[in-house]
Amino acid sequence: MKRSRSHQAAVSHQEHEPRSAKKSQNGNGNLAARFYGMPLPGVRPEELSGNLIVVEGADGSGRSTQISLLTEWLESEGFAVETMGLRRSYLVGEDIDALLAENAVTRLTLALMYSTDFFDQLERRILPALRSGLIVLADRYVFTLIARAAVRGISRDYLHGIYEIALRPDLTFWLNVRPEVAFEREFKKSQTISYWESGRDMSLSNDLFQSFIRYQSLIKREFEYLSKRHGFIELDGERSIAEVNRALRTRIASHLGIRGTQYKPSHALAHLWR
(Lines of atoms letter the chains of each structure in order from A and count residues from 1; the text may use other names and numbers.)
(Lines give C-alpha, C1' and ligand atoms only; values in the text may rest on other atoms or scores of the structure.)
Protein backbone atom coordinates (compact mmCIF):
# COMPACT_ATOMS: atom_id res chain seq x y z
CA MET A 1 0.00 0.00 0.00
CA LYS A 2 1.58 3.23 -1.09
CA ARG A 3 2.13 5.89 1.58
CA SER A 4 4.58 8.74 1.50
CA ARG A 5 3.63 9.77 4.98
CA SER A 6 2.24 7.77 7.84
CA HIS A 7 -1.43 7.03 8.25
CA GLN A 8 -1.23 9.23 11.33
CA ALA A 9 -0.63 12.22 9.07
CA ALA A 10 -3.76 11.44 7.10
CA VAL A 11 -5.79 11.11 10.30
CA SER A 12 -4.36 14.37 11.60
CA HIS A 13 -5.40 16.09 8.38
CA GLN A 14 -8.93 14.70 8.82
CA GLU A 15 -9.10 16.14 12.33
CA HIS A 16 -8.11 19.65 11.29
CA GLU A 17 -9.71 20.07 7.87
CA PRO A 18 -13.43 20.32 7.10
CA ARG A 19 -14.08 17.50 4.64
CA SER A 20 -17.25 17.48 2.60
CA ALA A 21 -15.64 14.47 0.94
CA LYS A 22 -17.30 12.16 3.43
CA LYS A 23 -20.39 12.48 1.26
CA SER A 24 -20.62 10.75 -2.10
CA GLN A 25 -21.41 12.41 -5.44
CA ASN A 26 -25.08 11.94 -4.58
CA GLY A 27 -24.63 14.02 -1.46
CA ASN A 28 -25.66 11.09 0.73
CA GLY A 29 -23.36 9.29 3.12
CA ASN A 30 -25.59 6.27 3.86
CA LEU A 31 -24.71 2.73 2.84
CA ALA A 32 -27.22 2.45 -0.02
CA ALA A 33 -25.73 5.56 -1.64
CA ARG A 34 -22.19 4.17 -1.45
CA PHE A 35 -22.99 1.32 -3.87
CA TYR A 36 -24.74 1.22 -7.23
CA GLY A 37 -27.05 -1.56 -6.15
CA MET A 38 -26.99 -4.08 -3.33
CA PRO A 39 -24.28 -3.24 -0.79
CA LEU A 40 -21.50 -5.72 -0.09
CA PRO A 41 -22.25 -7.84 2.99
CA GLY A 42 -20.46 -6.73 6.13
CA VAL A 43 -19.59 -3.23 4.88
CA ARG A 44 -20.62 -0.38 7.20
CA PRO A 45 -20.69 3.21 5.84
CA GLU A 46 -19.09 4.68 8.95
CA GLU A 47 -16.03 2.52 8.29
CA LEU A 48 -15.33 4.08 4.89
CA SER A 49 -13.71 7.32 5.97
CA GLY A 50 -11.50 7.60 2.90
CA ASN A 51 -12.39 8.84 -0.57
CA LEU A 52 -12.53 7.15 -3.96
CA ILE A 53 -11.57 9.41 -6.86
CA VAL A 54 -11.76 8.04 -10.40
CA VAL A 55 -10.05 9.35 -13.54
CA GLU A 56 -11.55 7.86 -16.71
CA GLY A 57 -10.65 8.31 -20.35
CA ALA A 58 -9.39 6.56 -23.44
CA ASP A 59 -5.78 5.58 -24.03
CA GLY A 60 -4.05 8.83 -24.93
CA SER A 61 -6.29 10.97 -22.73
CA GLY A 62 -3.56 11.50 -20.13
CA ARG A 63 -5.14 9.54 -17.27
CA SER A 64 -2.00 7.81 -15.98
CA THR A 65 0.02 11.02 -16.09
CA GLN A 66 -2.61 12.83 -14.07
CA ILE A 67 -2.81 9.99 -11.53
CA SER A 68 0.96 10.28 -10.95
CA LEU A 69 0.78 14.05 -10.51
CA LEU A 70 -2.30 13.92 -8.27
CA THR A 71 -0.69 11.26 -6.08
CA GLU A 72 2.34 13.46 -5.47
CA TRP A 73 0.20 16.55 -4.84
CA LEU A 74 -2.13 14.80 -2.38
CA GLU A 75 0.79 13.26 -0.52
CA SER A 76 2.39 16.70 -0.26
CA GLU A 77 -0.87 17.85 1.37
CA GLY A 78 -0.57 15.14 4.02
CA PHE A 79 -2.89 12.52 2.57
CA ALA A 80 -1.99 8.85 2.25
CA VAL A 81 -2.81 7.57 -1.25
CA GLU A 82 -3.56 4.16 -2.73
CA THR A 83 -3.91 3.62 -6.48
CA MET A 84 -5.79 1.02 -8.50
CA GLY A 85 -6.36 0.31 -12.17
CA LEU A 86 -7.13 -2.43 -14.65
CA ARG A 87 -5.42 -5.85 -14.50
CA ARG A 88 -3.75 -5.16 -11.16
CA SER A 89 -5.31 -7.89 -9.02
CA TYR A 90 -3.10 -10.68 -7.74
CA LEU A 91 -5.88 -13.13 -8.55
CA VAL A 92 -6.29 -12.76 -12.33
CA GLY A 93 -4.26 -9.76 -13.48
CA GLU A 94 -1.48 -11.80 -15.06
CA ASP A 95 -4.00 -14.23 -16.57
CA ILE A 96 -5.77 -11.39 -18.37
CA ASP A 97 -2.44 -10.11 -19.70
CA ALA A 98 -1.68 -13.58 -21.06
CA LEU A 99 -5.09 -13.91 -22.75
CA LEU A 100 -4.80 -10.46 -24.32
CA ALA A 101 -1.31 -11.22 -25.60
CA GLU A 102 -2.54 -14.39 -27.31
CA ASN A 103 -5.79 -12.82 -28.61
CA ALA A 104 -7.38 -16.07 -27.46
CA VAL A 105 -10.44 -15.15 -25.43
CA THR A 106 -14.15 -14.64 -26.13
CA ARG A 107 -15.76 -11.27 -25.46
CA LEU A 108 -17.92 -12.52 -22.60
CA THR A 109 -15.06 -14.41 -20.96
CA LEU A 110 -12.88 -11.30 -21.15
CA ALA A 111 -15.64 -9.16 -19.62
CA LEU A 112 -16.04 -11.64 -16.74
CA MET A 113 -12.27 -11.85 -16.22
CA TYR A 114 -12.11 -8.06 -15.93
CA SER A 115 -15.00 -8.06 -13.46
CA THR A 116 -13.14 -10.64 -11.36
CA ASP A 117 -10.03 -8.44 -11.48
CA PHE A 118 -12.08 -5.46 -10.33
CA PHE A 119 -13.87 -7.14 -7.44
CA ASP A 120 -10.66 -8.70 -6.17
CA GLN A 121 -9.17 -5.22 -6.02
CA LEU A 122 -12.34 -3.86 -4.41
CA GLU A 123 -12.08 -6.40 -1.60
CA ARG A 124 -8.31 -6.46 -1.15
CA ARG A 125 -7.23 -2.94 -2.09
CA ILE A 126 -10.03 -0.36 -2.26
CA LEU A 127 -12.14 -1.16 0.82
CA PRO A 128 -9.14 -1.67 3.16
CA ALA A 129 -7.70 1.65 1.99
CA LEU A 130 -10.99 3.49 2.50
CA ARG A 131 -11.41 1.95 5.94
CA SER A 132 -7.97 3.36 6.78
CA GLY A 133 -8.95 6.86 5.69
CA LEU A 134 -6.82 6.89 2.52
CA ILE A 135 -7.50 8.53 -0.80
CA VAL A 136 -7.93 5.88 -3.51
CA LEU A 137 -7.04 7.16 -6.99
CA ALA A 138 -8.42 4.90 -9.70
CA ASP A 139 -6.82 4.91 -13.14
CA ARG A 140 -10.05 3.77 -14.83
CA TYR A 141 -12.92 2.07 -13.06
CA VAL A 142 -15.96 -0.06 -13.91
CA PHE A 143 -17.10 2.50 -16.50
CA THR A 144 -14.33 1.52 -18.92
CA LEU A 145 -15.20 -2.15 -18.42
CA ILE A 146 -18.88 -1.49 -19.12
CA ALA A 147 -18.12 0.64 -22.19
CA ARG A 148 -15.71 -1.89 -23.72
CA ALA A 149 -18.09 -4.80 -23.22
CA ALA A 150 -21.16 -2.85 -24.39
CA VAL A 151 -19.60 -1.92 -27.75
CA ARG A 152 -18.82 -5.62 -28.22
CA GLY A 153 -22.49 -6.49 -27.97
CA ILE A 154 -22.90 -7.42 -24.32
CA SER A 155 -26.15 -6.08 -22.82
CA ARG A 156 -25.85 -2.91 -20.78
CA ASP A 157 -28.40 -4.28 -18.29
CA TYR A 158 -26.30 -7.42 -17.86
CA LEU A 159 -23.16 -5.35 -17.31
CA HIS A 160 -24.79 -2.98 -14.84
CA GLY A 161 -26.09 -6.06 -13.01
CA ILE A 162 -22.54 -7.40 -12.67
CA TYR A 163 -21.27 -4.12 -11.22
CA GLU A 164 -24.23 -3.18 -9.04
CA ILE A 165 -22.22 -4.05 -5.91
CA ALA A 166 -19.39 -1.76 -7.04
CA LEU A 167 -18.61 1.13 -4.74
CA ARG A 168 -19.83 4.49 -6.01
CA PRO A 169 -16.91 6.95 -6.41
CA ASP A 170 -16.88 10.23 -4.51
CA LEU A 171 -15.66 11.97 -7.68
CA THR A 172 -15.49 10.68 -11.25
CA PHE A 173 -13.56 12.68 -13.84
CA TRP A 174 -13.72 11.97 -17.57
CA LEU A 175 -10.82 13.27 -19.66
CA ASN A 176 -12.56 13.62 -23.01
CA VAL A 177 -10.37 13.58 -26.14
CA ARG A 178 -11.13 13.04 -29.81
CA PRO A 179 -10.12 9.61 -31.17
CA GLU A 180 -7.77 11.27 -33.66
CA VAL A 181 -5.91 13.01 -30.84
CA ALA A 182 -5.75 9.79 -28.83
CA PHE A 183 -4.28 7.93 -31.80
CA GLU A 184 -1.60 10.58 -32.37
CA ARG A 185 -0.59 10.56 -28.70
CA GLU A 186 -0.48 6.79 -28.40
CA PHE A 187 1.49 6.25 -31.58
CA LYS A 188 3.95 9.00 -30.69
CA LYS A 189 4.50 7.46 -27.25
CA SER A 190 5.10 3.84 -28.23
CA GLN A 191 5.24 3.74 -32.04
CA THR A 192 2.54 1.07 -31.94
CA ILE A 193 -1.19 0.73 -31.33
CA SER A 194 -2.79 -1.92 -29.14
CA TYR A 195 -4.76 -4.67 -30.87
CA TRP A 196 -7.55 -4.34 -28.31
CA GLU A 197 -7.56 -0.54 -27.98
CA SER A 198 -7.99 -0.31 -31.75
CA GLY A 199 -10.85 -2.80 -31.72
CA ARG A 200 -9.17 -5.16 -34.17
CA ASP A 201 -11.10 -8.08 -32.67
CA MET A 202 -14.33 -6.43 -33.89
CA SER A 203 -13.33 -6.38 -37.59
CA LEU A 204 -14.21 -2.70 -37.92
CA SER A 205 -11.66 -2.02 -40.67
CA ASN A 206 -8.57 -3.56 -42.26
CA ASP A 207 -6.84 -0.21 -41.80
CA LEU A 208 -5.33 0.17 -38.30
CA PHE A 209 -6.00 3.90 -38.09
CA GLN A 210 -9.61 3.59 -39.22
CA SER A 211 -10.20 0.67 -36.89
CA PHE A 212 -8.86 2.69 -33.95
CA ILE A 213 -10.98 5.74 -34.84
CA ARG A 214 -14.17 3.73 -35.25
CA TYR A 215 -13.62 1.73 -32.08
CA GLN A 216 -12.73 4.73 -29.93
CA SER A 217 -15.72 6.63 -31.35
CA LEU A 218 -17.97 3.81 -30.15
CA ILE A 219 -16.29 3.89 -26.73
CA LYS A 220 -16.71 7.68 -26.60
CA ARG A 221 -20.41 7.32 -27.31
CA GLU A 222 -20.73 4.87 -24.41
CA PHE A 223 -18.91 7.30 -22.13
CA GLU A 224 -21.30 10.06 -23.12
CA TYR A 225 -24.16 7.79 -22.04
CA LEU A 226 -22.41 6.80 -18.80
CA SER A 227 -21.53 10.42 -18.05
CA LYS A 228 -25.19 11.42 -18.15
CA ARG A 229 -26.21 8.41 -16.09
CA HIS A 230 -23.55 8.74 -13.40
CA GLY A 231 -22.73 12.45 -13.35
CA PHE A 232 -19.12 12.49 -14.51
CA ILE A 233 -17.10 15.69 -14.26
CA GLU A 234 -16.07 16.12 -17.89
CA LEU A 235 -12.76 17.83 -18.61
CA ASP A 236 -11.15 18.71 -21.93
CA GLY A 237 -8.34 16.17 -22.13
CA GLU A 238 -6.83 17.96 -25.12
CA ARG A 239 -5.67 20.87 -22.98
CA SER A 240 -2.11 20.90 -21.67
CA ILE A 241 -1.15 18.56 -18.85
CA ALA A 242 -0.69 21.52 -16.50
CA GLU A 243 -4.13 22.94 -17.35
CA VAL A 244 -5.90 19.62 -16.87
CA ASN A 245 -4.05 19.03 -13.62
CA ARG A 246 -5.03 22.46 -12.35
CA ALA A 247 -8.69 21.75 -13.09
CA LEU A 248 -8.47 18.39 -11.31
CA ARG A 249 -6.76 19.90 -8.27
CA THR A 250 -9.36 22.64 -8.01
CA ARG A 251 -12.27 20.20 -7.91
CA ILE A 252 -10.53 17.74 -5.61
CA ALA A 253 -9.37 20.48 -3.24
CA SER A 254 -12.95 21.74 -2.93
CA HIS A 255 -14.16 18.23 -2.22
CA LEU A 256 -11.51 17.42 0.39
CA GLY A 257 -11.39 20.82 2.06
CA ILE A 258 -7.85 21.63 0.94
CA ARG A 259 -7.35 25.40 1.17
CA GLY A 260 -4.69 25.85 -1.51
CA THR A 261 -4.11 24.23 -4.87
CA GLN A 262 -0.55 25.36 -5.59
CA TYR A 263 1.65 22.56 -6.88
CA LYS A 264 4.93 22.14 -8.69
CA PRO A 265 6.06 18.63 -9.65
CA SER A 266 9.17 17.20 -8.08
CA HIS A 267 12.25 16.57 -10.17
CA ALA A 268 11.12 12.94 -10.60
CA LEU A 269 7.90 14.02 -12.31
CA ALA A 270 9.07 17.24 -13.96
CA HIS A 271 9.24 15.52 -17.37
CA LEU A 272 5.44 15.08 -17.24
CA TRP A 273 4.79 18.80 -16.79
CA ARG A 274 4.47 20.11 -20.30
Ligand code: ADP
The other form holds:
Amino acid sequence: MKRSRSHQAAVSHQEHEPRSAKKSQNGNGNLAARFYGMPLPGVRPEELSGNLIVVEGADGSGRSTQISLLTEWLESEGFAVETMGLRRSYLVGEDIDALLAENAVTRLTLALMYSTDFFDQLERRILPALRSGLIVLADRYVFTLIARAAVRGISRDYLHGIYEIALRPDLTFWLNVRPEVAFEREFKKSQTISYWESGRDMSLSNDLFQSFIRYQSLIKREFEYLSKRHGFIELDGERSIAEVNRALRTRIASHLGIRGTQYKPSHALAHLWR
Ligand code: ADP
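Same protein, different state: after the form predicted on its own, show the form predicted together with this ligand.
Time for the whole complex; same chain goes first.
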Protein backbone atom coordinates (compact mmCIF):
# COMPACT_ATOMS: atom_id res chain seq x y z
CA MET A 1 0.00 0.00 0.00
CA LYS A 2 1.28 3.47 -0.87
CA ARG A 3 1.86 5.51 2.27
CA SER A 4 0.54 9.06 2.37
CA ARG A 5 3.08 11.85 2.76
CA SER A 6 1.90 12.74 6.26
CA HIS A 7 1.98 9.09 7.27
CA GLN A 8 5.49 8.79 5.92
CA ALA A 9 6.50 11.87 7.86
CA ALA A 10 5.04 10.43 11.05
CA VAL A 11 6.78 7.11 10.45
CA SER A 12 10.06 8.81 9.70
CA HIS A 13 9.86 10.59 13.04
CA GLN A 14 9.62 7.30 14.85
CA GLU A 15 12.22 5.52 12.78
CA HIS A 16 14.77 8.34 12.80
CA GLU A 17 14.73 9.40 16.40
CA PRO A 18 18.22 11.01 16.28
CA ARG A 19 16.94 13.76 14.01
CA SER A 20 14.20 15.08 16.31
CA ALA A 21 16.35 14.40 19.35
CA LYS A 22 19.08 16.59 17.88
CA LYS A 23 16.69 19.45 17.17
CA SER A 24 15.07 19.45 20.60
CA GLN A 25 18.45 19.49 22.35
CA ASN A 26 19.27 22.77 20.69
CA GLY A 27 16.90 24.75 22.85
CA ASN A 28 15.18 27.93 21.77
CA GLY A 29 18.38 29.90 21.39
CA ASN A 30 19.66 27.81 18.53
CA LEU A 31 16.25 27.28 17.03
CA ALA A 32 16.01 31.03 16.54
CA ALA A 33 19.17 30.69 14.47
CA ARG A 34 17.09 28.87 11.87
CA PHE A 35 16.63 32.37 10.44
CA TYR A 36 19.41 34.73 9.41
CA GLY A 37 17.73 37.64 11.13
CA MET A 38 14.30 37.92 12.75
CA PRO A 39 12.03 34.95 12.04
CA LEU A 40 9.30 35.53 9.47
CA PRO A 41 6.21 37.06 11.10
CA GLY A 42 4.00 34.41 12.69
CA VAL A 43 6.58 31.62 12.44
CA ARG A 44 7.70 29.78 15.55
CA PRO A 45 11.06 28.12 14.81
CA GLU A 46 10.41 25.31 17.32
CA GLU A 47 7.45 24.17 15.17
CA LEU A 48 9.75 23.37 12.26
CA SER A 49 10.64 19.73 12.80
CA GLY A 50 11.61 19.00 9.19
CA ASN A 51 14.92 19.63 7.47
CA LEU A 52 15.81 22.01 4.66
CA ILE A 53 18.58 20.76 2.41
CA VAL A 54 19.81 23.03 -0.37
CA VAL A 55 21.71 22.03 -3.50
CA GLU A 56 23.34 25.00 -5.21
CA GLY A 57 25.50 25.09 -8.32
CA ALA A 58 25.74 26.55 -11.81
CA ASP A 59 23.59 25.47 -14.72
CA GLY A 60 24.92 22.08 -15.73
CA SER A 61 26.45 21.33 -12.32
CA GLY A 62 24.12 18.35 -11.86
CA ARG A 63 21.67 19.74 -9.29
CA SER A 64 18.45 18.41 -10.80
CA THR A 65 19.98 14.99 -11.45
CA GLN A 66 21.12 14.74 -7.83
CA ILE A 67 17.80 15.99 -6.43
CA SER A 68 15.88 13.30 -8.34
CA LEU A 69 18.21 10.63 -6.98
CA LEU A 70 18.16 12.01 -3.42
CA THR A 71 14.37 12.19 -3.45
CA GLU A 72 14.12 8.53 -4.35
CA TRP A 73 16.74 7.53 -1.76
CA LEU A 74 15.14 9.53 1.05
CA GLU A 75 11.68 8.18 0.23
CA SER A 76 13.07 4.65 0.28
CA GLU A 77 14.37 5.44 3.79
CA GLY A 78 10.82 6.35 4.87
CA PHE A 79 11.07 10.14 4.69
CA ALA A 80 8.54 12.33 2.95
CA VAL A 81 10.12 14.83 0.58
CA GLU A 82 9.02 18.19 -0.81
CA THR A 83 11.00 20.10 -3.42
CA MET A 84 11.35 23.74 -4.36
CA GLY A 85 13.23 25.67 -7.01
CA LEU A 86 13.41 29.04 -8.68
CA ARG A 87 10.33 30.35 -10.55
CA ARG A 88 8.12 27.63 -9.13
CA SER A 89 5.75 29.80 -7.06
CA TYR A 90 2.08 29.83 -7.99
CA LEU A 91 2.10 33.58 -7.41
CA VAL A 92 4.67 34.86 -9.92
CA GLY A 93 6.56 31.87 -11.37
CA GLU A 94 4.88 32.15 -14.78
CA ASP A 95 5.08 35.95 -14.73
CA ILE A 96 8.86 35.76 -14.37
CA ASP A 97 9.06 33.30 -17.26
CA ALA A 98 7.09 35.75 -19.42
CA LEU A 99 9.22 38.74 -18.38
CA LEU A 100 12.43 36.82 -19.11
CA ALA A 101 11.11 35.73 -22.52
CA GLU A 102 10.35 39.36 -23.45
CA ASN A 103 13.42 40.74 -21.69
CA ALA A 104 10.99 43.30 -20.34
CA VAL A 105 12.29 43.99 -16.87
CA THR A 106 15.11 45.95 -15.26
CA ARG A 107 17.81 44.32 -13.13
CA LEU A 108 16.40 45.55 -9.85
CA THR A 109 12.77 44.69 -10.56
CA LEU A 110 13.82 41.25 -11.81
CA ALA A 111 15.70 40.65 -8.56
CA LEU A 112 12.63 41.73 -6.60
CA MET A 113 10.35 39.48 -8.68
CA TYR A 114 12.63 36.57 -7.86
CA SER A 115 12.51 37.44 -4.17
CA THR A 116 8.70 37.51 -4.30
CA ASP A 117 8.78 34.10 -5.98
CA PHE A 118 11.11 32.85 -3.24
CA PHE A 119 9.11 34.15 -0.28
CA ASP A 120 5.83 32.87 -1.73
CA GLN A 121 7.34 29.39 -1.89
CA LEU A 122 8.84 29.79 1.56
CA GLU A 123 5.50 30.64 3.15
CA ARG A 124 3.26 28.37 1.13
CA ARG A 125 5.43 25.34 0.45
CA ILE A 126 8.58 25.17 2.56
CA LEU A 127 7.27 26.17 5.98
CA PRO A 128 4.14 23.95 5.87
CA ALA A 129 6.35 21.03 4.80
CA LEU A 130 8.85 21.69 7.61
CA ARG A 131 6.04 21.98 10.17
CA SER A 132 4.93 18.48 9.08
CA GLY A 133 8.42 17.04 9.52
CA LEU A 134 9.22 16.66 5.82
CA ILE A 135 12.60 16.93 4.14
CA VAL A 136 12.63 19.88 1.75
CA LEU A 137 15.14 19.56 -1.07
CA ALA A 138 15.80 22.95 -2.66
CA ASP A 139 17.12 23.08 -6.22
CA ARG A 140 18.87 26.43 -5.64
CA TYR A 141 18.09 28.90 -2.89
CA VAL A 142 18.66 32.56 -2.03
CA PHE A 143 22.39 32.22 -2.76
CA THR A 144 21.87 32.00 -6.52
CA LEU A 145 19.53 34.99 -6.33
CA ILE A 146 22.11 37.01 -4.41
CA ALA A 147 24.95 36.01 -6.76
CA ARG A 148 23.03 36.78 -9.95
CA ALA A 149 21.90 40.18 -8.69
CA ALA A 150 25.31 41.05 -7.20
CA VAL A 151 27.14 40.46 -10.49
CA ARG A 152 24.62 42.84 -12.05
CA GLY A 153 25.66 45.59 -9.69
CA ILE A 154 23.05 45.37 -6.95
CA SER A 155 24.51 45.95 -3.48
CA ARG A 156 25.35 42.75 -1.61
CA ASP A 157 24.26 44.34 1.67
CA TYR A 158 20.90 45.26 0.17
CA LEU A 159 20.47 41.69 -1.11
CA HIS A 160 21.49 40.13 2.20
CA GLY A 161 19.01 42.49 3.86
CA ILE A 162 16.16 41.23 1.66
CA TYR A 163 16.94 37.61 2.48
CA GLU A 164 17.63 38.16 6.17
CA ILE A 165 14.18 36.79 7.01
CA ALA A 166 14.78 33.65 4.93
CA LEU A 167 15.11 30.32 6.65
CA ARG A 168 18.67 29.16 7.21
CA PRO A 169 19.12 25.73 5.58
CA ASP A 170 20.18 22.74 7.68
CA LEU A 171 22.69 21.79 4.97
CA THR A 172 23.80 23.73 1.87
CA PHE A 173 25.74 21.85 -0.76
CA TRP A 174 27.61 23.59 -3.56
CA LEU A 175 28.29 21.43 -6.62
CA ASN A 176 31.35 23.18 -7.93
CA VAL A 177 32.20 22.71 -11.62
CA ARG A 178 34.35 24.74 -13.99
CA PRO A 179 32.32 26.92 -16.39
CA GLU A 180 33.83 25.05 -19.38
CA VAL A 181 32.50 21.75 -18.03
CA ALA A 182 29.09 23.29 -17.33
CA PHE A 183 28.94 24.65 -20.88
CA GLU A 184 29.78 21.28 -22.42
CA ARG A 185 27.15 19.48 -20.33
CA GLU A 186 24.45 22.05 -21.02
CA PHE A 187 25.14 22.12 -24.71
CA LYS A 188 25.13 18.34 -24.92
CA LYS A 189 21.87 18.19 -22.98
CA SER A 190 19.82 20.72 -24.96
CA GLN A 191 21.92 21.65 -28.03
CA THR A 192 21.52 25.26 -27.01
CA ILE A 193 22.54 27.70 -24.29
CA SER A 194 19.94 30.13 -23.02
CA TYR A 195 20.23 33.91 -23.18
CA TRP A 196 20.10 34.22 -19.40
CA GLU A 197 22.42 31.38 -18.39
CA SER A 198 25.09 32.88 -20.63
CA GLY A 199 24.51 36.36 -19.15
CA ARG A 200 23.83 37.88 -22.55
CA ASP A 201 22.00 40.79 -20.90
CA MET A 202 25.36 41.90 -19.45
CA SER A 203 27.04 42.36 -22.86
CA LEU A 204 30.18 40.48 -21.79
CA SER A 205 31.00 39.16 -25.26
CA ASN A 206 29.38 38.72 -28.66
CA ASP A 207 30.56 35.15 -28.66
CA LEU A 208 28.12 32.80 -26.93
CA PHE A 209 30.80 30.53 -25.44
CA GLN A 210 32.89 33.46 -24.16
CA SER A 211 29.82 35.16 -22.73
CA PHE A 212 28.83 31.98 -20.87
CA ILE A 213 32.35 31.46 -19.49
CA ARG A 214 32.74 35.06 -18.33
CA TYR A 215 29.28 35.20 -16.78
CA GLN A 216 29.60 31.84 -15.01
CA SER A 217 33.08 32.83 -13.77
CA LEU A 218 31.63 35.97 -12.18
CA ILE A 219 28.89 33.89 -10.55
CA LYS A 220 31.47 31.38 -9.34
CA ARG A 221 33.43 34.17 -7.66
CA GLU A 222 30.30 35.28 -5.82
CA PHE A 223 29.78 31.69 -4.73
CA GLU A 224 33.30 31.45 -3.37
CA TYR A 225 32.52 34.45 -1.18
CA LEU A 226 29.07 33.13 -0.21
CA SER A 227 30.50 29.71 0.55
CA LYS A 228 32.85 31.17 3.16
CA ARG A 229 30.22 33.47 4.61
CA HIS A 230 27.51 30.81 4.91
CA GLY A 231 29.53 27.61 5.38
CA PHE A 232 28.59 25.69 2.25
CA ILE A 233 29.60 22.05 1.92
CA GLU A 234 31.57 22.22 -1.30
CA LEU A 235 31.61 19.11 -3.48
CA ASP A 236 33.58 18.48 -6.63
CA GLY A 237 30.74 18.40 -9.18
CA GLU A 238 33.10 17.08 -11.84
CA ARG A 239 33.24 13.64 -10.29
CA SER A 240 30.84 11.00 -11.65
CA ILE A 241 27.14 11.22 -10.85
CA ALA A 242 27.43 8.13 -8.63
CA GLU A 243 30.38 9.60 -6.70
CA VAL A 244 28.70 12.97 -6.16
CA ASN A 245 25.57 11.17 -5.04
CA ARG A 246 27.51 9.06 -2.56
CA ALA A 247 29.12 12.17 -1.06
CA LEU A 248 25.71 13.84 -0.72
CA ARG A 249 24.13 10.75 0.86
CA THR A 250 26.96 10.32 3.35
CA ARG A 251 26.60 13.89 4.63
CA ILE A 252 22.80 13.84 4.66
CA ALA A 253 22.68 10.43 6.35
CA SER A 254 24.92 11.67 9.11
CA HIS A 255 22.72 14.75 9.60
CA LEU A 256 19.44 12.82 9.64
CA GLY A 257 20.69 9.82 11.61
CA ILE A 258 20.24 7.33 8.76
CA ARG A 259 22.58 4.40 9.42
CA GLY A 260 23.06 2.75 6.02
CA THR A 261 23.61 4.75 2.85
CA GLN A 262 23.17 1.90 0.38
CA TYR A 263 21.24 3.01 -2.70
CA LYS A 264 20.77 1.84 -6.24
CA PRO A 265 18.39 3.87 -8.40
CA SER A 266 15.16 2.27 -9.54
CA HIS A 267 14.63 1.32 -13.17
CA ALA A 268 12.86 4.67 -13.69
CA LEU A 269 15.96 6.65 -12.68
CA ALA A 270 18.65 4.27 -13.91
CA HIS A 271 19.34 6.51 -16.94
CA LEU A 272 20.61 9.24 -14.55
CA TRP A 273 23.21 6.98 -12.97
CA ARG A 274 26.40 7.21 -15.00
P1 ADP B 1 21.57 21.35 -13.47
O2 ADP B 1 20.24 20.96 -12.89
O3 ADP B 1 22.57 21.72 -12.44
O4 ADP B 1 21.47 22.39 -14.57
P5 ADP B 1 21.53 18.70 -14.64
O6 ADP B 1 21.33 17.80 -13.47
O7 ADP B 1 20.36 18.99 -15.52
O8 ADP B 1 22.22 20.07 -14.16
O9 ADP B 1 22.74 18.10 -15.50
C10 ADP B 1 23.10 18.70 -16.73
C11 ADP B 1 23.63 17.60 -17.65
O12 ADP B 1 24.87 17.13 -17.14
C13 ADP B 1 22.71 16.38 -17.76
O14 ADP B 1 22.76 15.89 -19.09
C15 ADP B 1 23.33 15.39 -16.78
O16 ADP B 1 23.10 14.05 -17.18
C17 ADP B 1 24.81 15.74 -16.86
N18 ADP B 1 25.50 15.54 -15.58
C19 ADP B 1 25.06 15.85 -14.36
N20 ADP B 1 25.97 15.54 -13.41
C21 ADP B 1 27.02 15.01 -14.07
C22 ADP B 1 28.29 14.46 -13.65
N23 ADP B 1 28.64 14.44 -12.35
N24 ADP B 1 29.12 14.01 -14.61
C25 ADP B 1 28.78 14.05 -15.92
N26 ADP B 1 27.59 14.54 -16.37
C27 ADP B 1 26.73 15.01 -15.47
